[in-house]
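Only one chain is included here, represented as structure tokens and corresponding to the form predicted on its own.
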Amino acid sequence: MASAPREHWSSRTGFVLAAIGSAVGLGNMWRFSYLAAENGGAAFVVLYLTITLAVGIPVLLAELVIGRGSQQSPIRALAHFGGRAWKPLGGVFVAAGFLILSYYSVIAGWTVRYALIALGEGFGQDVAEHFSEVAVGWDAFGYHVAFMAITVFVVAGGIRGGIERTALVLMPTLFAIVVGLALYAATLQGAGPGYAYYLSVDLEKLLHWSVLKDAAGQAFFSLSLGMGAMLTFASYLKRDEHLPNSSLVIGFADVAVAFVAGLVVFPLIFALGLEERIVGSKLGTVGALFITLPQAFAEMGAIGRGVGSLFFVALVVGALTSAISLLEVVVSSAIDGLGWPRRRAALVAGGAITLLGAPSAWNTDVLGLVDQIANNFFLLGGGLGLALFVGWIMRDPIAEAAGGTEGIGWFPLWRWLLRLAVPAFLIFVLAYAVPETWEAARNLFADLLGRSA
């Protein structure tokens, strides 16, 4: 039986907005600014931007090249250019999307819950106790299921009718909210120290291995690299798409949203005198987002309800557009590899991912470990495999990348970055990240065994 013709984006704008939506998510809206503040301020921003330009965008372009050239989902795309021996790397991408979405949806469910609270009765004073109640258990699982249901609905609608249509509405909305909140934060009395803290330069902190690992992990997670999302989206492109321009637009838009989000968060926190709950605290990124910021909104009174509503709505939008791309990796692979119709693939994949996320909905320690495994093994490892594949195995990636372009002379540099610099950097980061993840896993299992004894 002949397979149905492959869908394509109806416009370049639709593809770019969907790809930016994949990149822009919870990591941009909070994790980036938190890491910047904890790891050298503006110096971290420069390091992150450098890694994005020298490592992230070359790997992003490699994903786009493979996707557009093969017109296939990850497993078949790698086999198309490298033979059957490279199918497992495509399988790593699919597994990454499957695993990441399982816990990402739990956190996204928290954002939906908080957006509804902000829009309704507003935040109370004891936000920490409230978060401990809703972060795990049936509430967390219920919102996880609801968020996955929305994601499945969009992906089941197809590329044009579901994913592209959603991106064309949600991404401009997200940009408008973030810029509007940044402008509002600039009007707050006492915002100056927040800018100073966020944008301070502490070069000493950049000498720590953990800072380099955090910057690399943030760059890969934020750009949706190593999980096959960009490869899958590019497989729906027509042959004349200008891939270098698209990769640069996606990369810089991702960095810009993350940077501007920091201009919202820290002026707001410092203007309300809540900096001690962030600086040197042990809350971590998740606790600071779901405890300290809601406390800030509560102390702002009536206007805090509006600001909090916009902020958490923006988080929901970013989480949804990223989740859509993760689910599409799995769905596209099921369509290509198993011959399933899209709706069946979306329902089955979405249901399986929802079940896999149940442990994260019942235990935040499990969620944290899965996050570490996904970032430190799947994303960085997948990016390493992709760089080596395009740099050394793919027959003529430059010719494939050059389709639809004219007069670009840095393609040879791009390939040599993938051959040497990018793998060396990622191996270096992995050498630090793997032992850390292993230790976290040992501690979690020891704790779980201790509780059961």
Ligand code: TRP
Second form
Amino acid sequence: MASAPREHWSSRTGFVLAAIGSAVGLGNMWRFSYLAAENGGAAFVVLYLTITLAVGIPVLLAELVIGRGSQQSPIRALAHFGGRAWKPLGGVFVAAGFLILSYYSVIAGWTVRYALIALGEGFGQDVAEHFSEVAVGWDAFGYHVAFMAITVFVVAGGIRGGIERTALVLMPTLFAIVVGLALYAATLQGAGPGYAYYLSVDLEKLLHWSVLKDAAGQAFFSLSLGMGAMLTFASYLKRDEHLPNSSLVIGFADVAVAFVAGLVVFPLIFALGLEERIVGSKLGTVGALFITLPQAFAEMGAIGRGVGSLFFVALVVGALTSAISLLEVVVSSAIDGLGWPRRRAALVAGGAITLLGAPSAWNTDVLGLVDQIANNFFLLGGGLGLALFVGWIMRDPIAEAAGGTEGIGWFPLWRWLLRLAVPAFLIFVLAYAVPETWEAARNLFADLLGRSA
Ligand code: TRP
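The form predicted in complex with this ligand, contrasted with the form predicted on its own above:
Let us now look at the entire complex, which starts with that chain.
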């Protein structure tokens, strides 16, 4: 197949910002801080950092090495280094892209709607009822369609003209908003107990196996690992990029934004005395984000309008740059594998994913289950496959990784992590996560069947 020469990022900053854009998203601003608060505070933050460093960054580097080395989308990249037998793993990655974007975009649609409300009339006291109305049904589906349309538009614009350009503008904006909001939150009377709730150390909560599983799942989701998103972005890199440095920068930026987002959320909620709505409540992470915070913005009057607008705009920005990377996995595979032009690939893939999101748009339990299946099964399993692939199958990953660097430094340690420690850890976590997901799926189906009977 005669195809056009592969596009490349126009600058190192462009690639790094796009990769950070993939990593920083709803996962950072919505789930991380809540997990930390519920599971041991600062101790959880330390555990999370350790997993990111010892498991996340090695797998991230593995993805970057496969992508840059092969200059191909995931399915072909794996075949390039491992032979045809590895194509199915790439197929699983593409399937994961479909699945994750289908519900991610529904949540992103809620954030678009909230950003428009914040910028327009502002939040009222009735956000709770309001949320249950807009979270499902045609409303939710409509905003999901709109969000997918924007995502398709950017991806259709190509690597430089679409994805890189978007990241160069949006990521600095997002950093500025999140840091600005955290500084503002620190000035509020009564912010102190919010910090305490978020970060006070509670080792007893930390010491459960399920916490390890949650932390690992969150690390993979937040770093966009285990389904070839980072691999795909790296396939547009030239050979001179210093991959270990890039993976460290991406990893730390991701953790930093997640951490700082927690410094926004909890001080705000506690300063306004709304903590009883989230502490130990069943509202969960989604409730904290879409009900309690808007209530806080409503109470804050005029300032709340501005703060609320900035907050939800930041969420939309984070969601968009993440959704772009998810769609790009599918689109690049259709371009390389089927020989489609980029525009057609973006439209067809985007359309199919939009339809696949319908069940999530009409039922939040389905959304939650798909999220669980994606995290616990696809991402952790995909990460295991990637670690084994680079650790045992690829002929000389160290030479591949060393391109663009001087000397081999930590590379032997990296390879041994991928060979033994990372797989052992992931198998352990999967052994815990898979039965749990299976159970959740059975319950939901029993519930759905019971309801319709
Ligand atoms: N990392 C993003 C977030 O935290 C979501 C995301 C984008 C993602 N691309 C991904 C998750 C690939 C898993 C795999 O919101």
